[in-house]
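Just the one chain here, the form predicted on its own, laid out as structure tokens.
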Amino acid sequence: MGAVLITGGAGFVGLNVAEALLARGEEVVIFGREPLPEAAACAFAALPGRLAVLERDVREEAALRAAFAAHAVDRVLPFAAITAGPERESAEPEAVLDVNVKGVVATLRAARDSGGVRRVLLPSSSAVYGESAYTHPVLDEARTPCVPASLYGVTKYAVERLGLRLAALWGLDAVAARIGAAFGPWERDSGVRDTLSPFHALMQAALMGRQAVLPPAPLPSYDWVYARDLAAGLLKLLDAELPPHRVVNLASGLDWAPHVPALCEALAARFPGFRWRHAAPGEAPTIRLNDSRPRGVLATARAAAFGWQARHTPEAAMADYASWAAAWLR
């Protein structure tokens, strides 16, 4: 078995896919501008399998080719990808596209002059849904319209139609992720993620020993999953012999907003200082949610198909959260 070559490998879902592939014994590649983290790089050390950083970008055609060539590789991830906030997309609409188009176009082109690769993981987003968030309590991939308003998802939307395209005419082998919005092990502010997880914040404060002032309640209805949970599920996807659908939503399926006091609760037992409260009218929140209005639920049957579902429920997830960040933030 060959190598697993992941663009953006040193970003948020990244380094989750590459821990998973390590744990298992795998050689993975880490491709992209980002370094591995020194926590990263500690706690992968331990692991069985073997790990290569090449610090590229992923526009370079040519390094690209040499990574595929040097370490064969037989399965890729193109996952490098800026997500992008409303100032970013104003400021910056060339770079958004270049990176998170056109890199996957060079790294799909580099896998096909391979010759040698069997599986194309492609990053799709729940963003892809857009609008049609909040106008359908489950959303379908067969029946759900895309309708994507960030430019994040619009280049979402294109990497995923583009790249089964591209992926048919080249003789590739791909599936499409339509991952949900993840929080976890490895989440930092690594400059090309304008979005961060409340959950995220919340361990921050939680670590510090400070108050988090969350929105009024009740919070709107959020699709959440875990982030080992997500690696898992992308495993399932990259592994899978022959795949029931080439288009798969990844995500828990569950409505993250009712359990959020007690996931609060849980870390205010866990970590000495920690306290927490719902703005008063009129008072700024100090925890930022993603949206503000309620969202529907992906559909899980597709991946449920591909023998995946999220296996963390809030509270097992944030136990666990809690634990990774008190061994590797602290």
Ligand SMILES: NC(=O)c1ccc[n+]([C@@H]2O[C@H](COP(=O)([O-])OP(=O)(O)OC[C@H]3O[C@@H](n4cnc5c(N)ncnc54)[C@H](O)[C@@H]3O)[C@@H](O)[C@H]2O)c1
Contents of the next structure:
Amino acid sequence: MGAVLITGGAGFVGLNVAEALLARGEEVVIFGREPLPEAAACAFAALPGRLAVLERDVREEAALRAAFAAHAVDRVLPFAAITAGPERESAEPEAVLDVNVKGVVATLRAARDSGGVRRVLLPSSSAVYGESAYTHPVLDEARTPCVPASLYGVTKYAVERLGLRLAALWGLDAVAARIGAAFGPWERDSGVRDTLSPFHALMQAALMGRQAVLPPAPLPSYDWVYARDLAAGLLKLLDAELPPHRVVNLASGLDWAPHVPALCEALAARFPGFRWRHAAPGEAPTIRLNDSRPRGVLATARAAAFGWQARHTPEAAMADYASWAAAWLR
Ligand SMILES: NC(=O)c1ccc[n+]([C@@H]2O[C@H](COP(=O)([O-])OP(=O)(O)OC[C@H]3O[C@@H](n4cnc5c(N)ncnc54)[C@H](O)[C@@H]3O)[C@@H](O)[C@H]2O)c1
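Having seen the form predicted on its own, could you now give me the structure of the form predicted in complex with this ligand?
Zooming out: every chain and molecule, the one shown earlier first.
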């Protein structure tokens, strides 16, 4: 078995995938612009797999080629990306395109030229559904129109389509994961992801024993996926010998909004000093949601055909996240 190369691997999702691969004894190469967080270096050192960290930029083709050559890479996740909010997409559209689209093309070309890659896992996103998320109760890979609105969503749709096309032309075997909104261990500000999850903000407030003020009830419907479940799903897509689909949603398929009060209560029971409430009309919340409009949930049948479904209930996910945060963030 060769190594798995993850570009952007020191980011939130990459670290979860790296951890899951290392836990099963694999060789992992993290290729990205930021260093490995200290806590991750410490946690990963206890795992049976082998880890190499290359602090490089995906826009450096020579560095990509060298990474493939040095590590006998046979699977690749070109996950480096800029998750731009409105200000950044307006100020730096070229950078978003360069990293999110050209960076993937460069990684695929290096993978092709290395001659040893047997699976590419393309990082698409639920953002590809765009406006459809507000008009379709269930976001289905085959039937729901993709009308991405944000530049980020547009680049993710481009990655999916051009990634599958180039893989076909270049003799690579690719699967695109439409990753749902994730939260959990290793989530932090990478400097290029402009909106972190409200669960990250709640955890910070809980660890500091502060009060969290959520937007007024009821919260809009939103489908979350726990990072550890997501990592398990990505491994299923990486491992599938005969993928039943080439484009797959990875999400819980559940509206988490009705669970949020119970999740906050569980945090309050665990972290002394943490309190929470909904904002009064006109009051500014301290916890920002990713979207103020209710969204459809993601269809899960294709992921199930790969043998994956989110394992954690919202309550179990928050309990696991709280244990992780207490161990690693205190
Ligand atoms: N987090 C989510 O909820 C979510 C949802 C859907 C899709 N995704 C996808 O998952 C992937 C990882 O996202 P994330 O949430 O971990 O974001 P993140 O910002 O935590 O991680 C991205 C990583 O890419 C690195 N990077 C950025 N530009 C780079 C460059 N030019 N060269 C090398 N490295 C560079 C960053 O330093 C960072 O480590 C992305 O492709 C993203 O589109 C994430």
